[in-house]
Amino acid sequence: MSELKVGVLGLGAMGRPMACNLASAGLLEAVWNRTSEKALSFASEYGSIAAASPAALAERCNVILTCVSADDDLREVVGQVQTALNRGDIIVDTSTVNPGTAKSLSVQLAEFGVGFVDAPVSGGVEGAVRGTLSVMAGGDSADLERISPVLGAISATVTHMGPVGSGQATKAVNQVIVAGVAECVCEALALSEKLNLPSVRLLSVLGAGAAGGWFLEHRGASMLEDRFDTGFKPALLLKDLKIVRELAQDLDIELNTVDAAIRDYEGLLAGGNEDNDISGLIRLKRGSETGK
């Protein structure tokens, strides 16, 4: 492939910092966002191009990094860019979607000679900002080799999990753990409040032992201080968990933790907590009917 010219479709909470890191690495050519003001502001700040449409972005770039919210959004933007791409170009999708969606889009793009890598990420908004995300990638090994500078600019680790769809399958497993840990930590800290335990000492002793982990370390203090504005939105995790539930139904496997988490996050959103991050789940665990 010639010089890498990367375009980013989607400048949300994760997409924008990834685009920032690509710009810092000298790889970013253009950006697009459904809300054009975001793209214009970003382009002015980082010296890139704010494309008028996904197709206009694709005409300037040979690697397209997508970061959108759901399967239908991904299908839509891929449909808009595919005829503007050249043979040998690659789409790298960092969204979280159904593995079947990734596979079908790969087949669709192959008809145009365009590669597709599903590369969902983990590490939260903080990891996106620092460029320390973990990428779980599915796709052709040659495509991954060609885009390695792109993935290297946004992440600390890249793991090739297998063919297209393997990245999304791995992300589904990841989200089961994320949801389960959030359930446990929120319940535990709600209990600690009822027991009137000193929060600073509690977090210190828990973090030093077997109960320690990313969620407790990064969200424990903010939860106990009633701050829920840092990271992943509950509506997005709920969307991910519904993908996991579909996979589980297809595979005839019971995932009780996922079913419980879906009920909880539906309740959290019904209580008007859509602007909080997922650690706002502690509000339900405290026993409030509305989650507020």
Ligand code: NAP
Contents of the next structure:
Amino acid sequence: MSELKVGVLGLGAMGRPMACNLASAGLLEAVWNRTSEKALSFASEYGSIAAASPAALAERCNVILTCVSADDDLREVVGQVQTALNRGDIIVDTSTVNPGTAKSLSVQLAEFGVGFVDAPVSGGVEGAVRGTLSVMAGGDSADLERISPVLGAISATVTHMGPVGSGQATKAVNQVIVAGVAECVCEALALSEKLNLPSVRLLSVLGAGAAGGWFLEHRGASMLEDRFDTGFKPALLLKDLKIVRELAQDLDIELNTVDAAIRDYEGLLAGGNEDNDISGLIRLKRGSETGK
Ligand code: NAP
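Switch from the form predicted on its own to the form predicted together with the ligand and print that structure.
Every chain and every other molecule in the complex is listed next, the one we just looked at coming first.
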């Protein structure tokens, strides 16, 4: 592949900042988003091209970075770009989906001579904005080598985990920890409120010791201020946890924290909260959200 011409498909909370960083790196050719206003406003702000359709995006680009919600959405958009891509082009998917979906799309795209790399990311919207995500990649080493400037523009670390699907398998493991930590931090901070502890000093002392971590550091203060506006929607984590549960069932392993978190996010969503960050889980732990 000569010059990299990257198209970003999906300008949501994660896709948009990734597209910004690709534009800053001089790699972005064009964008497409289902809700076209988002693509038009991005294109006018960054001097990029808003493609009229996924196929039009694919015609202009030799690497398509996808960032859509879930498995069916990814299958749909890949179906829309696959015939417009040329042999040797690569789709790099940063969405979180089932490893089986990544593997089957890779086989499907191979018939068109198009490569596929599963490259789910961790580090939140903040990581996407700063270009400091952790990428867990699955795919062919030669494909990864060719797209390394693309992944380099959006991340601080890229780790090649193995063949296609192993990036998503790694992300499933990551989400067990993300969900478990969110459960604990939300319960702990709900308890701290009942104990009337001073919030600023509490976060400072917890963060300085063994309880510190990403979720407490990035979401602790906003949770205690009852703000849940940034970040990661509960429905997306619920989708991830259902992927994890399916993998665990196939492997006959019990994941009690995942089962509890699935119940909690289903409850949270039953009470609304669709557009909140997952840290809105504290509302359920406080008992201020019944989940009914
Ligand atoms: P989001 O803000 O809800 O954005 C979703 C994007 O997917 C939007 O651009 C949406 O288009 C597009 N989309 C959904 N279904 C589509 C379809 N059928 N056809 C075409 N486009 C479609 O979600 P996000 O937070 O960016 O997350 C995107 C992916 O990254 C998810 O798989 C998520 O699990 C993963 N992820 C998220 C985070 C995070 O902190 N947010 C972190 C790591 C990984 P519209 O604008 O038209 O709705």
